[in-house]
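Just one chain is shown here, as C-alpha cells, and it is the form predicted alone.
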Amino acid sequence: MSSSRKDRRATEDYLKAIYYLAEEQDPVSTSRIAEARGTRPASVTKMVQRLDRQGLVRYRKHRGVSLTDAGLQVALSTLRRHRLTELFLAEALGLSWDEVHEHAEVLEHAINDRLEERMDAVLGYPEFDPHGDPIPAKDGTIAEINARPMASLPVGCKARVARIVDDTNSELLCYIEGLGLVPGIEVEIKQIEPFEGPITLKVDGERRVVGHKVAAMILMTLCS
C-alpha cells in the first residue's frame, strides 16, 4: 500500500473513531481514542496534532479533540461508504450480517465516488444498513432514530427492533439473529425479571428469553 493510501486510511479511521466517541462525550480525550483504536496514547497525540494542522480537528492539550466541519464531512463520508458497503455485501453478495463489518472496514477506503453512487443506486438508495444504523446521505445529513433499549421498555408493550448498538461483535450478532431479533421484527414484552434479570419476549408467536445485557444492545421503536 502506498504511503498516500496509508495516510488516507489512517485519517479516515481516526476521524470516524472520533465521530463515534463524540456521540458520548465531546471533546474526546486522547486516552479514549487510544483505547478505541488499540493504540499508544503518544501515537494518538501525534496523529491528532497532524489532523489539527490539516484543519480536520481542534486539539487542545488536556482538553481533548473535536471534529471541525471539514473533519465531520470526512467522517460522515467514510461512514456512508462503510454502511453502504455492509449492505451491498449482505444483499448483493449474500454475506451474513455478522461478517460484513470486518470487510467494510477495509473496503470503505478503496471506494471512489462513482462506485459509491453505483452501489447506492443498485441498492435502491437505502436509508439503513443491515444492523439498522442510518446511512448518511450524500450531503452529510443523517437520520435520527427515536429508539430505546429493549431493557428500558415496560411489560405489555409492543415494539419493533430498530438497531443493534454493537455491529462489530460477530458472536453477539449471531446470537441475536438466532433469537430472531433482526431489525424490522415486531416483539411483545411479556415479562421482566427484577434486578436486571432476563426479559421474556413474544417473537413470531414464540417466546424468547433475552439477558439484560443483550437487551440493552437492542434498540426498539414503539409500535403505534
Contents of the next structure:
There are 2 protein chains.
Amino acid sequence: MSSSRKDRRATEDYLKAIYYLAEEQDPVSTSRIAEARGTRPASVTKMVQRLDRQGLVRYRKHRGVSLTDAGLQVALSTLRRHRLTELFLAEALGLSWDEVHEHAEVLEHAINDRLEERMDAVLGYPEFDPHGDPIPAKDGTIAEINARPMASLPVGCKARVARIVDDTNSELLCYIEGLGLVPGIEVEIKQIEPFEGPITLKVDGERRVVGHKVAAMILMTLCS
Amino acid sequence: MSSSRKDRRATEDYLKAIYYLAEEQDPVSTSRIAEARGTRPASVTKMVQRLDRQGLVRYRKHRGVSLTDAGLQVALSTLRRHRLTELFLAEALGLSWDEVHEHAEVLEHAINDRLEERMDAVLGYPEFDPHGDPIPAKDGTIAEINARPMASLPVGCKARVARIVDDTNSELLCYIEGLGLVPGIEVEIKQIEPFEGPITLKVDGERRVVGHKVAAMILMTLCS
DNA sequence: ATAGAATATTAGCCTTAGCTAATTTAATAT
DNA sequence: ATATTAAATTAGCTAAGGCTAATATTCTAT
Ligand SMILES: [Mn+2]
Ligand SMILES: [Mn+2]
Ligand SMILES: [Mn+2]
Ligand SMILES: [Mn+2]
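Same protein, different state: after the form predicted alone, show the form predicted in complex with another copy of the chain.
Full complex below, order starting with the chain above.
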C-alpha cells in the first residue's frame, strides 16, 4: 500500500454505524452491524478485526464491538461532517431536506479539516442540521436536547418541532414537510386518540391529523 | 464485488491523465501515465488493461493507450466537475485560487449529476474556472480560447490575462496573484528582453517585471 | 445437563490497485 | 544485421473489502 493510500469511506461508515448501534446496546454484535450496513456478517467480522488492530474499536470474539476513544473521535468527526454537509447542501445549493442525506453520505468522506472549517464558518457555526440533528462540535461535544416524541405530549400543550428521527427516509420527510412540521415550527396539540391512534394538531393555523407512526418520528420540545 | 461497488477515483483520474497527455502525443505511453500519476509503470499497464476491458480506452501492447468515446466522455465529465468544483469552492466557501485544486481533486469523484447541476446553476452556468480553464459543457463541448503566452505578445500591445497554465502549482499562483495578474485583468506590455529575458508590463497602473518562466505560464488574449 | 437452534467465526475466493523483480519487446548505435 | 540499451510487460505479492460455505460457539428450551 506504500504511503497508506487510505480509503476513509469503509472505516468511517463502520465507525458511524457502531456509534449509532451502541446507543441501543453497547457491545454491538457483528450481525447488527451487518444488518445496518447491508453486508454479510462474515465481512463484518473481518472488518472489525482490522478496526481492532488499528485501535479504533475493541472487539472480543462472540462478544461484540465497542468504540475506543480514537474510534469515537472518528465517528463523531464523521457525524459532524455529515450534518454540516447536509446543512450546507440545503443552504448553499438549495437541495431539499429529503435529498441532502444521500449526498452527504458520500461527501462526508471527501471533506477535510479545511473544508469543514470553511463550511462551518459560512454557515455561521450552526448547531443543528436540517432535520434538527445536533452537529457535534470540533471537540466532540454534542448537544443533548431533551425532546420527546409528539405522541408523548399532553393534550392542549404548545410545543415546537425539534427533530425528525431518521433523516434517511426521503418519503417520510416529504410528507412531513408537506404538513409544515419542519424543525422550529410551533404546534398546538389538540387531541390524541388512545391505542396508538391519530394525533390532531394545529400547525400554522391549520388543523392537521397525523398517524401514530409518523408522530413517533417527530420529536418536540415543550414551549414554556 | 456484488453490486459493482465502484470506486470512481482511480478510473476517473487515469482517464483525466490520459486526456491531458494525449494533447501532447496521442497514443499515450504507459510510462508517461506512470510519471504523471506517480505510480510505477507496471501498475499502469495492469490498470490500462482493465480500462480497455471496460471499453474506456484502447490499449495495444507496447504501443500505448487512447481514450475511446466512452472514456473521453468520462474524462470530460470529470474535468467539468473538477473545474466547477474549483469555482464553487472559491465562490461559495471563499477558498483562494491556489488551494481549490487540491480539494477539487478529491471532490470531483464524490460529486454526482444532481450536485453538478446545482453547482452549475448556483454559479450561473459559468464558462471558466478560477484559473481561466474552460469548463466543459454537459455535452462535452469545450471552449477553445485562442490565448497566447505573455512572452509571445508584441511590445506595446494591450492584452488581458486569460488563463494560468498549471493550476497545480500553489506557490506560482500565489506569486501571480500578488502581481495582480488574475484572469480578466488588462495589462500593457511595456518591454520584452530577448534571450528569454524579463518582461516589463503595466498592471492596474503599476509597473511590474516578471521572468520568462512565469510569463510562459500566463496566457493572454489581445485586446481589440 | 444437553440437544437443537441461532449467532458468529473461519477458510477460502474474488476484485481493485498498488509494489518489486524478472522477462520480453522495441529502439538505437555500431 | 546485430548487440546494447531502454521501455514495457508479466509474474508474483500485499492489503482492503466484499462474498459463500463450512465450522464453531453460545443460547434456549427441554
Ligand atoms: Mn458515508
Ligand atoms: Mn440529518
Ligand atoms: Mn481526482
Ligand atoms: Mn483549474
